[in-house]
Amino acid sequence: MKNAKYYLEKAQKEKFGIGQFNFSDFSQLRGIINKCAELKSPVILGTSEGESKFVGLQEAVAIRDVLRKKTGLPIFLNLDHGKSLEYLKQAIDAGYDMVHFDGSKLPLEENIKITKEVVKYAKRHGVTVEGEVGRIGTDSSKLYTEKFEIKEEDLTKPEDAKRFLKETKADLLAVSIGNFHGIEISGIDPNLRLEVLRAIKDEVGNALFVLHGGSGTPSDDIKEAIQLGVVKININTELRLAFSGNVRRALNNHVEEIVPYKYLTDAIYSVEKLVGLKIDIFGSANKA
């Protein structure tokens, strides 16, 4: 099989994204990978540190290779947001194709610093890495009874995305343009910046961008923004909100059933149905 970065350079070239789609439970990764086997689309399985630890790093792994054989997909899979050298050393030993480090709320000469370092220890193992620069607002998945305020500052700046990606060697660049973690309640967030994009792309060229926070994200701003070399579109709090709000539905409507399988199928059925919107949003519909 191709590896990540074989396809995420194919969705570059053909204008389409790939979903990363994060899970902490078996029954959200069933639904993601039901879906993405109907409609033949190569997929990244996401772990934050938090959900990798409650999975297993090499749990997560075996689970993917058992996925990969039984589907035939390409499935690849990203620790998500690693915070420190070590731990995306561990995943990066345990097997993961991918691994994102996040410094970014480091100054930038120290985010340089350790990407440069898990950069090369990566390579080594063939491991593609993601890199950030600018500040993605917030720190975990939610609800916002209010509109989220992005903060000027916080967005990338195109002459520090060109020295990052210069200097540390990337593979790919998740940006700051007016997206975040979370989601308003109303179900639709603010429109991206997309003239940061623009600017960014204008400084650093055909480099590989990606969209943290995508739940929520207007669907004709993540076709544009796909357009401008986006090719990874990060995808959590909306499976979350989707597979949790079902599994307390069936709970409440079958208050005496105590078998697990039986009051998580509407639960794995909305994971597929959101995956199913979001491939046809992404365009990566029979490109595995």
Second form
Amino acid sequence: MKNAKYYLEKAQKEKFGIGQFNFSDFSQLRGIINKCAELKSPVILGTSEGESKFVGLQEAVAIRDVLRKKTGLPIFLNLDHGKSLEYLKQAIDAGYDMVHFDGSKLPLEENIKITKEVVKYAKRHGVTVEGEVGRIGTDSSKLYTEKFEIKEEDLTKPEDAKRFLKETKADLLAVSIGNFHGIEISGIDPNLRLEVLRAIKDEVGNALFVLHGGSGTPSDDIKEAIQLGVVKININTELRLAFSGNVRRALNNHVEEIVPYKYLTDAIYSVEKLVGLKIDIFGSANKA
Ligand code: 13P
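Right, the form predicted on its own is done, so what does the form predicted together with 1,3-dihydroxyacetonephosphate (13P) look like?
The next block holds the full complex; its first chain is the one shown before.
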């Protein structure tokens, strides 16, 4: 099977996006993979540090292997928002395909220094590296009842992005362009600052960009961002909301039900449905 970088470059050339769908439970994963197999879409499975500690790094790799074998799909595993070189090394040693070092809260100098070390270790193992410049706010466990304000100074500065990619040789760059983790209570987040992405692209050229905080982002903005070089879009909050909402409803509606494979059916279906909608927006069907 071709590696993650191959598919990300294919996405860049053919102008589609690959979904990174986060999971921390096998039933969520089942919903994600069912739909990707049906639509023949490549897929990146994301686990944050917290999610990967719950699932287990080795367990996540073993499940990926089984699902790859069973479906024949290009399924890649990414350690999302790794905060330390040590933990990313553990993920690489376990067999992850990709790692994301999130040094965005560090001064640029320090971010570059650690990302370089991650790249050095990852390259020896054929692992793809995502770096991050600019700050992407909040987290994927919230519905925001108030408008989330993104500070101008948190947006990715084109010259920082250029320096970061030149010095670290990271494969992918996560950008802060008005995106944020989590979702507004309306279900639709404010528009992306596409002019910021255009300015970054003008400065760095044809890099592989990542859009975090994909939940709630207006579809037209995502489509436009893909035209500008975004090849990977991360989705977590919407999946968590769909899954947990359906588990809650099933248990409340059938208080006597104790069989997980019965009360989880609707939740799995809701994940399938959501992943199908995202694949449609990203244009990744039949790209496996
Ligand atoms: P959302 O939770 O907003 O979908 O963001 C997910 C993400 O970016 C994971 O890295």
